[in-house]
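Given next, in structure tokens, is a single chain: the form predicted on its own.
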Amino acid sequence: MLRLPKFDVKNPATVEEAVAMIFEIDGEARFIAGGTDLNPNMKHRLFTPERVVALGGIDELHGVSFGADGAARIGAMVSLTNIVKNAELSAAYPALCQAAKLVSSPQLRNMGTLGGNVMLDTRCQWYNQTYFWRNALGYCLKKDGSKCHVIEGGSKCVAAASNDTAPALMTLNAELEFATANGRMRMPIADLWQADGIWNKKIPHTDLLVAIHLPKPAANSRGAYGKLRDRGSIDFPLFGIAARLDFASDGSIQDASLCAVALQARPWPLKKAAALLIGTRPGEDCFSAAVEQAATLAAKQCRPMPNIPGDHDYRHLMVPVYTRRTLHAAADGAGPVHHV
């Protein structure tokens, strides 16, 4: 049986109290939202914080609201289940709700939060193992060792970003609101990431994600999310891709966005592939040709590594397949694309 290490639990009532509690001790402290990622990582001794600051009792972190300008604010503690069930979010931001729906299982979506999924730790098949397993192997760059088991002689951790909602939020131009030791700040989600599997965010883990802000979508905007995984539930993505298509009044695509995940330490925007779709019209040959070109280009840009479970050559073969299917699903206003 894997047991949690000993730790102190604090239950703040406000965001400011939560941030202060992180800095009250000299040892390591961590925020905990739904606990679906942190708890197993603590059992594996990947993290052994002396203090855990529980966020469930902070009212500001809950709830979904829409402003007069049509923009949405989603509290970081809103569960993935409630994201999926929210009819207004589903209508305005279909790719986000589809991605949330494909995270893990119903039980874990009930506990897991949108903020927790955004701030998810990177994953690697050599890292996300028990302490006994990692000790026998000799550890790795990300935890306790000096060797990368993915790339021989590698000096940089290539553990993969595996958060399904991140690419969807990237295509939607989301902004993230953080509470820090120096007050509040907002940043585009595109500016959050860095190519470092050990910690793939540009902000420290002591900054608290308060809310996700989404601009009002274009008048005729559609989106979809595609997820490759071994099983129809539970699994993290072997490859994920989000698409957004904005349509002009004549039915042509006036703007497009594509973003992939589960390749490297950060979500990967596919700007050149998305640009190929602009000016085309679904239902016409030019759109089908552009989709094929975008899928081919995505396969050239996306090179899966043996950093997560699943054959990386097979994952690479599936990049154009899921890119193609997801773009057609977005154009048709269809549901998520995934293995069942």
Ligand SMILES: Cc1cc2nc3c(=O)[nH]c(=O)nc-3n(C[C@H](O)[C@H](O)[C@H](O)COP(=O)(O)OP(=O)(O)OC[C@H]3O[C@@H](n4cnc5c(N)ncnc54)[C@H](O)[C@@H]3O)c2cc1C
Contents of the next structure:
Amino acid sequence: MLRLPKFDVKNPATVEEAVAMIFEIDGEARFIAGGTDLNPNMKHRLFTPERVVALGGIDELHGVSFGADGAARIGAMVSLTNIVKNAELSAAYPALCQAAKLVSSPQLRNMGTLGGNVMLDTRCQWYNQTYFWRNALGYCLKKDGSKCHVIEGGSKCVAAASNDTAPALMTLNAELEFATANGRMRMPIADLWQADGIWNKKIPHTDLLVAIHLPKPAANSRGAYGKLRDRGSIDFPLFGIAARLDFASDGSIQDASLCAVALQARPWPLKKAAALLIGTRPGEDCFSAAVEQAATLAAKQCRPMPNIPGDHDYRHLMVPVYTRRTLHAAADGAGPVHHV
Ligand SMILES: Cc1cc2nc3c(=O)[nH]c(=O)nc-3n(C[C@H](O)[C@H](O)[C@H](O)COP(=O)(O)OP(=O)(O)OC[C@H]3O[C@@H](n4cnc5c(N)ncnc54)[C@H](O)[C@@H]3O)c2cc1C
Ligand code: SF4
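Show the same protein again, this time as the form predicted in complex with this ligand rather than the form predicted on its own.
After this comes the whole thing, all chains and molecules, with the earlier chain placed first.
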């Protein structure tokens, strides 16, 4: 049986209290939302915080609202289940709700939050293991060791961003609102990431994600999420891809965005592939041809590594398949794309 290490728990009532409590002790402290990732990671001794600051009692972190300008504000503590069940969000941001729907299992979506999903640790098959297992291997760069088992001689960790909602939020140009030791700040989600699997965010783990803001979608915007995984009932992505297509009044695509995940430390925007679709019209040959070109280009730009489970050559072969299917699903207003 894997046991949690010892830690104390704080239950702040406000965002400001939560940030203060993180800095109150000399040792490491971590925020906990649904705990569906932090708890297993603590049992594996990947994190051994002396303090855990629980976010559930902070009203400001809960709830979904829409502003007069049509933009959405989603509190960081909104559960993935409540994202999926929200009809207004599903209509406005289909790729996000489809991605949330494909995260793990119903129980974990009930507990797991959107904020926790954005702030999720990167994953690697040599890292997400018990202490005993990692000890037998001699650990690795990301935790307790000095070498990488994915890239021989590598000096940089390439553990993979594996959060399903991250690529969807990237295609939707989400902005993240944080509370930090120096006050509040907002940043585009595209600016959050860095190419370092040890910590793939440009902000410290002591910054508290308060809310996810989504701009009003274009008048005729559609989207979809495609996810390759071993077991449809629970698994993390072996490859994930989100698409947004905005249509002009004549039915042609006036803007497009594509972003992939489960490749390397950062979610991976596919700007050139998305640009190929602009000006084409679903139902016409030019659209089908552009989708094929985009799928081929995606396969060139996405190079799965043996960092997460699943044969990386197979994952690579699936890149154009999932890109193609996800683009067609977005155009048809269908999705998500996955197998069960
Ligand atoms: C068996 C299993 C399968 C899973 N499958 C998937 C999957 O398919 N796809 C997927 O994306 N995820 C998956 N997960 C991971 C997890 O369930 C989800 O990512 C979930 O959304 C995490 O949210 P949480 O609220 O539980 O986060 P927590 O576990 O509470 O926190 C995760 C991390 O984020 C930090 N954090 C949480 N909230 C905040 C905040 N507001 N501000 C700053 N930092 C914060 C925590 O400190 C921690 O480091 C799986 C987990 C398990 C155990
Ligand atoms: S890629 Fe995997 S094995 Fe290599 S340092 Fe990162 S977690 Fe460890």
